[in-house]
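Quick heads-up: it's one chain on its own, the form predicted alone, in structure tokens.
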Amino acid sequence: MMKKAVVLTFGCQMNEHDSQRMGSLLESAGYKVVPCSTTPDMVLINTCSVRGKPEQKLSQLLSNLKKDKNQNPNMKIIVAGCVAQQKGEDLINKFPFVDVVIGPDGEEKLLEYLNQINKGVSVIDINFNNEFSYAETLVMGPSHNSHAYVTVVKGCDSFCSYCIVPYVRGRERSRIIKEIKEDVKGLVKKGFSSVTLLGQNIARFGRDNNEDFQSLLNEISQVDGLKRLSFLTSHPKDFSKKIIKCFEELPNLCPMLHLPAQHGSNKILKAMNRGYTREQYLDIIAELRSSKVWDKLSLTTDIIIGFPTENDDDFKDLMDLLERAYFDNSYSFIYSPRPKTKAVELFGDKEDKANRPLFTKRLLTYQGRQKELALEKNKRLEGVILEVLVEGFSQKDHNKLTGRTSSGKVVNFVGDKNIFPGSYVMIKIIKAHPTYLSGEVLNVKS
């Protein structure tokens, strides 16, 4: 009987990423990848330490596993990612049940720690690789999905004060142009046709090697079956005109982009060590708006809440920006203090309890603001004919399947056996929420 594998991630779509290659390495050693099993082989916690929560839940879960454990002594258990590089040594020491303790740089030798963790040898893997050169489609299974992603720089050199990436994901490495382009190209031949390229900062991609981000968003684009190609994430202090031209170029490059603005106070920003001031941000949003890109981009951010210092006035200039900015949708967060950060050196590692409630309110209120401007956004589209990839069952009504459309915004709509994921259909937007748009099938693409 084949084994079971239940893969778990938190975090970013990196992340994600990372966990569809660890999990394709599991099924190449014999191992079935389900969501979910009362007596699993192997559970994989793929771990985030951007926040201070994902940590908590990875507690608490390894502290249920033990339970499960102590059933099923040869049930394996590996911790990857992020929480696996900063905590190291101390995850095995405070749960010596865990087999497997692996940083990012770790995952390529997974089925390695599999021979050794079968002949009892417990593994601790956080070391960085200087190097990073890897082919996604040798460990890329059957096309499950209908879009796939690949990891072309990894690691950070911005170091903003509040950010544990450069201390768990290391320092920039990017890959060679010849050896993306390929991984593309093997992508599609497996039935992808929808492909992200990852990276911490992207738009710094070849500088430690002599290429650019424009030159890889040029090759790949000419890629013979990519429909769409789309890119993660962007920092504001690296963004060039140069990509706005390539939004206007390419036409499979998808009017989407992911610009954290992190704040919208000048004191916060600098304190923050982002690197640009507000009027520097709103100056990008501005050279956005007069491109031929701007009336289908789709335009998301990053938000910080309650860094320490925050005051009233800071948090107005957070407002205005939004005003400003006109995003289309905020990932946004109350401030968590993490390990090794210069925020921690000078404001300390505990979460400003006092202030709570004070940053809850004014979370809820920035909330609240984005979700009437993303839903004023999203009702002009009513009415409208829209390209939707299909990715699946909708997770809230498995009576509807759901996609995206070349923007990013997911659709959600009933169709039929013969519209599977993978499929192109065109769909007619019937009704607008703040964070998906309903509609109805007119004809299947492909």
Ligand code: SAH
Given for the second form:
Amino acid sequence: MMKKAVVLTFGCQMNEHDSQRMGSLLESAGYKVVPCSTTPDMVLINTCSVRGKPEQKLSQLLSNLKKDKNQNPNMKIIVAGCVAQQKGEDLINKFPFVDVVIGPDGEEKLLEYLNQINKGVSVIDINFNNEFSYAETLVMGPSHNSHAYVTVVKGCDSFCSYCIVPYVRGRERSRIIKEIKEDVKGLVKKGFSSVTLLGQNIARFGRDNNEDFQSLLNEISQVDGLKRLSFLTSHPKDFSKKIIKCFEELPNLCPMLHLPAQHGSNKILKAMNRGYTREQYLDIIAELRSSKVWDKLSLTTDIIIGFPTENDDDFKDLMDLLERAYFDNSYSFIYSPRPKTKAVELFGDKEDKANRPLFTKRLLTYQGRQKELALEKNKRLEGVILEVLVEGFSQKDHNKLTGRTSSGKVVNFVGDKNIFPGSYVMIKIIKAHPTYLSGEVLNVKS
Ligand code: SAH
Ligand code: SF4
Ligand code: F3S
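I have the form predicted alone already, so could you send the form predicted in complex with ligand SAH?
Zooming out: every chain and molecule, the one shown earlier first.
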């Protein structure tokens, strides 16, 4: 019988992508990757340390796995990703039954490490690695939904004062365009018609190789058979008008932009070391509004509430930015102090428990208004016919299928037997909701 591996993923798209790559490495080593199992032969946890919560979840999860490992000592446990990088040896000291601890750059050697643990040796690899290996392009299994991620820049050099990512993902390193293009061609050949390029601050792509992001977009968009090209994430400080031009000129570049504002108060933005003012942020929005892409564009953002020294006036500025920017969606969280960061050096590593109720109230106020604005924006799509890339069954309603428009909006609809994950269908939008759209199938395209 084939050995079963469960891969659990926390964190961002980069981790999702890394998990897919590790999943395919495990499959090449004879494991079957399954969504869940009561008796797995391997559990791989790909961890995130961007906030305290996911880190705490890891501890709970490992405590539970300890019991399973007592019953089944042959079960292997791998902790990968950003918490692995951050904690290294401490993790094995605290949870000695863990077999492998690997940071994001060590994941490429997974097969080598499997051999070692089969010999009974535990492994810790938290070295940073400047090379991009072949594994970058591996994507899990034959059953996919036509969408793939491709990392184009590793690491981050932006050092926002609250953020642990530069410490757990290392220095910024770009791949070269020629290789990325070969990868994307290979993916298209395998049936992936939609590709998202990944980098923590992707507009800085190429600085270390004398290449640039606009050229990357131009080159990749030319790959034959690539229907959808998108990218994540754009830092406002490095965003340039040339990117707007790409949106206007490249037909397969999806009209979606994730442009994390983090806050709307100049005082807080400065303390966060974001490198732009609210005015500069709103200038980008104004440029987008006056461009040809605006009508189709889905604009999303990340927000941190409760950064140290945030007062009522700062929060008012944030709410004002929300009104002016008109986001389709916001990912908003309360600030969480992270080890090694400048903010912890300046303001300490304790959560501001006394002000927690105030921050929660601000968060709910922000999210409530965001929801209203998102619904208002989505209502403009009612009656419109859009092409949707089918992903699978809807989580909300298992009788329905779900997919995404080219702008990244989720659409739920009743399918039929001709419609399968990975196909494109034309859908008439019937009803708008704040975070998704409901629609009806018009005809099957491919
Ligand atoms: N590179 C991306 C963000 C990666 S982290 C960018 O710059 O946009 C994803 C999001 O987590 C960030 O945008 C930020 O909103 C949030 N985040 C990061 N550190 C945080 C912290 N210490 N507390 C709360 N949220 C945080
Ligand atoms: Fe973190 Fe800032 Fe880098 Fe994004 S750009 S990963 S928020 S340091
Ligand atoms: Fe989390 Fe690491 Fe991504 S800290 S957000 S998984 S880069």
